[in-house]
Every structure is written in structure tokens, then in C-alpha cells.
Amino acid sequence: MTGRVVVTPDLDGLSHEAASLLLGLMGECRGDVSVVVSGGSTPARLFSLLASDQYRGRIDWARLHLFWADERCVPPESPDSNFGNAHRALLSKVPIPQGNIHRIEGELPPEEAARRYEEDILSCFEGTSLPAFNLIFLGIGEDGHTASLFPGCEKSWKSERVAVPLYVEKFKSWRVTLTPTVINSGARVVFLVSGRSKAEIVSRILGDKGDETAFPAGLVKPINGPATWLLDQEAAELLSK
């Protein structure tokens, strides 16, 4: 087992125990709170939420601070940028300062985005070379990958750095993310798993006889204690009760 499981009957119930959560954690803490989002269908609810009357007025936008877990080497125009897509959700809906928003610029190349997001970051946890995030959103495909850590790019997964540019030879694409060094650091790093496709692959990591180890997702082992997963019942439907 690589972390505590909790699961919700689909995927509303599971943004809205992401929103507890978030809520918990901000009222728990003093003075500035970091998030990492992560893009996909899953946590696009969880926007929808956090920018509903529900929760927009509950929340200290001012004391939040937004970051990464991933970014496509597109503009943030594109239909396809992790950005473009949370700010559509959220971010253009709700009173966040700008300089709480610390996107990768994924219209530069690779290499300098991810220097640049590399800078942002370590200017944001000034006095340690290893920022520890106070929450990780993180969502995992049915590969396994996460972030964009994918199976086959094991040599990202080692880097000491903060975040790295890969290129994704399943998508013929670049990407940049956060690597796992980073990851592992983080206060709390809860893992959005909703749908039936994503049930084998929960099954292969969290199950009784689960291979883990095989699988990037498998390999996110926090300093600070076990990661959260959180499911909807289709996605945890291979997993005994």
C-alpha cells in the first residue's frame, strides 16, 4: 500500500471533499498557503467548485498561492494548456492576486521554461534549495504516469532539480514538470482519481498484490507521510473493501 484511500461515491462528492480539504488546510495554516493543480477532466470539477458561491467566498484568495504540477509546451491560449484551462475554471472568477499565480510559461522553449518556473518557485521558499509545497493536487493516467513524469522517462524521475523539460515520446510532444524529489517534499499530496478507466491502474498501485514500483504514480512516496487518494467508486471498484 502506498497511501490512505479514501473514496466518494463519484466524482462531485470527490471535489467536494478536495474543497474540504483546501478549506481545512488554509484555515489551519498562518500567512501564505501553497497549492500544486494539476490539469485533466478530474480536477476541472474542482475548479468549478472552488469558483462556485458554494466556496469562492470562503476562501482567503489572497493568502493563496498557485502552482504547476505539469504544463504542455503550448501557449496559454491553447485548448491544451493546463493553465489556459484552470484560469477558464477558476482563476478568471475569483479575486486571486496576479502575483499569486505562478504558471510555467509553456510558450517558451522547454529548457527555459522550466528554468524560469525553477526560479519562481525557489524565489517563493527563499532559505532551502528543496520548496515543500503546503498541498499537491495530483491526478494519474491509466499508464500510471503523473504529473508528467511518464513510464520510459526514468531518468527525469532521478533529477535533483526543482522541475525539468521532457519530451513525451508517446505524444511527440515537450512538457515540463515538477520532479519527484520535489513532489515527495510536499506538506500533504492528495491524489484526484475519478472513472472506470483509471480503476485497473488504482488497482495495480493501492491492490493487495499491486506493482507499485512499476509505475511513476507508484513511486510518489512523501517524506512527510503517505499520500491521500482519493477515488470515486468506479475508479476504486477492482479495490477490495
Contents of the next structure:
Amino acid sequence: MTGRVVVTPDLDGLSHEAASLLLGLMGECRGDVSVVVSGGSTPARLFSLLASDQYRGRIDWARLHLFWADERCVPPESPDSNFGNAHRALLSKVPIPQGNIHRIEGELPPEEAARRYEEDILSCFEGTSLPAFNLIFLGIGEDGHTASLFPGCEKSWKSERVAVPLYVEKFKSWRVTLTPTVINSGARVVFLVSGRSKAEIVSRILGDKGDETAFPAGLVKPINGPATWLLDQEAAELLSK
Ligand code: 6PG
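Same protein, different condition: the form predicted alone was shown, now please give the form predicted together with 6-phosphogluconic acid.
First the chain shown before, then all remaining chains and molecules of the complex.
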């Protein structure tokens, strides 16, 4: 089994758990904190919580640097843009300095976007070729993908780069994603997984008979200790107690 599993009653509970994790980290760390968020629908509730009166005033936004695990190669105003969705739900509502927002420029050609993102990240982690983000939030698809690392893209697992462009056959579209090397160097890696549609893949990765290595998400093996899996009850329903 991979990592620590925390089960909450629902998506709202999961999102509060994730927000508390972030607040705890901000309290533990002196200076700037680097946090990677993922796209898709799961983080939306977390974003709205962080922008809410309950949390907004408790976060030192000047110290929080936000990065993305991946991005679709679309303009930021596209409804498919992970940055665009985070901007609408969170970034436009909190006093985070522009310089703390490290988006992937999805409007650029994929290789250029990946290279510029890599340069931006490395400039934030001076003196190291392997950035170690303080906290990385990941999602998981029903096919076991995470970030934009889909089944069949194993060759990117060996990449020593920080970020790479990937053509995703399944969606016939380009994406830019952090590489497993960088994901696994994160100080804390946390999967946020909600909903009955994820129960099967969660059990295939975390279950007693799970075959974690069969899926990209299962190959996330952070060097600083196992990932944490924040699941709501529906996503965890096929796991033994
Ligand atoms: C993306 C994400 C992706 C996401 C999973 C889960 O760009 O789509 O980074 O890896 O985390 O597909 O998506 P949901 O939260 O929508 O289920």
C-alpha cells in the first residue's frame, strides 16, 4: 500500500483537510512556501475555500508561491485552462502578488511553454537542478493518470527535465506537465481524490491486492516519504477498512 490514507465524509471535508494542511505548512515554514496545485474539478472546492472568509485572512499570500502540476496547451481564458480556473476561483479573490503566480503559458507552443516553465521554476530554486516543492497537490484520473502523466507515457518517467510537453493521444491535445522526478522530490505529496468514479482506481492502487506500479499515479514515490491520499468516502469505498 502506498502512503497515508485519510478518509473524509465528502468533498467538502476533503477540501477543508487540504486547506488545513496548507495552513499548517505555512505555519511550519519560515520564508516563502512553494505549493503545486493540479487541474481538473476536484481542487475547485479547495480554491473556493482558500478564497473564503474562513481561510483567506489566515494565509500570508506574500509568502505563498503557486505552481501547477500540469496545464493544457490552451490560452488562460479557455475553460480548459487549469490556471484560468484557479484564477477565476481563487487568484482573482486573494492578495497574492503576481510574481508569486508561476503559471504554465499554455498559449505558447508546448516545447516553449515547458522550457519557460522549467526556467521559471529553476529560478525559484536557485542552486539546485532538482526543485523540491514544499507541497504538491495531485489528482488522479480513472485511468490512473496524475498531472498529465497518462498510461503509455512511461518514457517521460525517465526524463531528468523539470517539465515536459506531452501529446495526450486520449484527448488529441498537447499538455505540459511536471516530470515524475520533480514530483517525487516534493517535500510533501498529497493526492486529493473524490467521488465514486475514482473508487476502482483507488482500490487498484491502494488496495491490499493493489498493483500500484501499473499506473502513473501509483509510480509517485516521493523520496521524502510516501504520498498522503486524501479520499472522500465514495472514493475510498472499495478499500478494506
Ligand atoms: C488535469 C489534472 C489531472 C487531474 C485528474 C483528476 O489537468 O486534468 O491535472 O491530472 O488532476 O484528471 O481530475 P478531476 O479532479 O477532474 O477528477
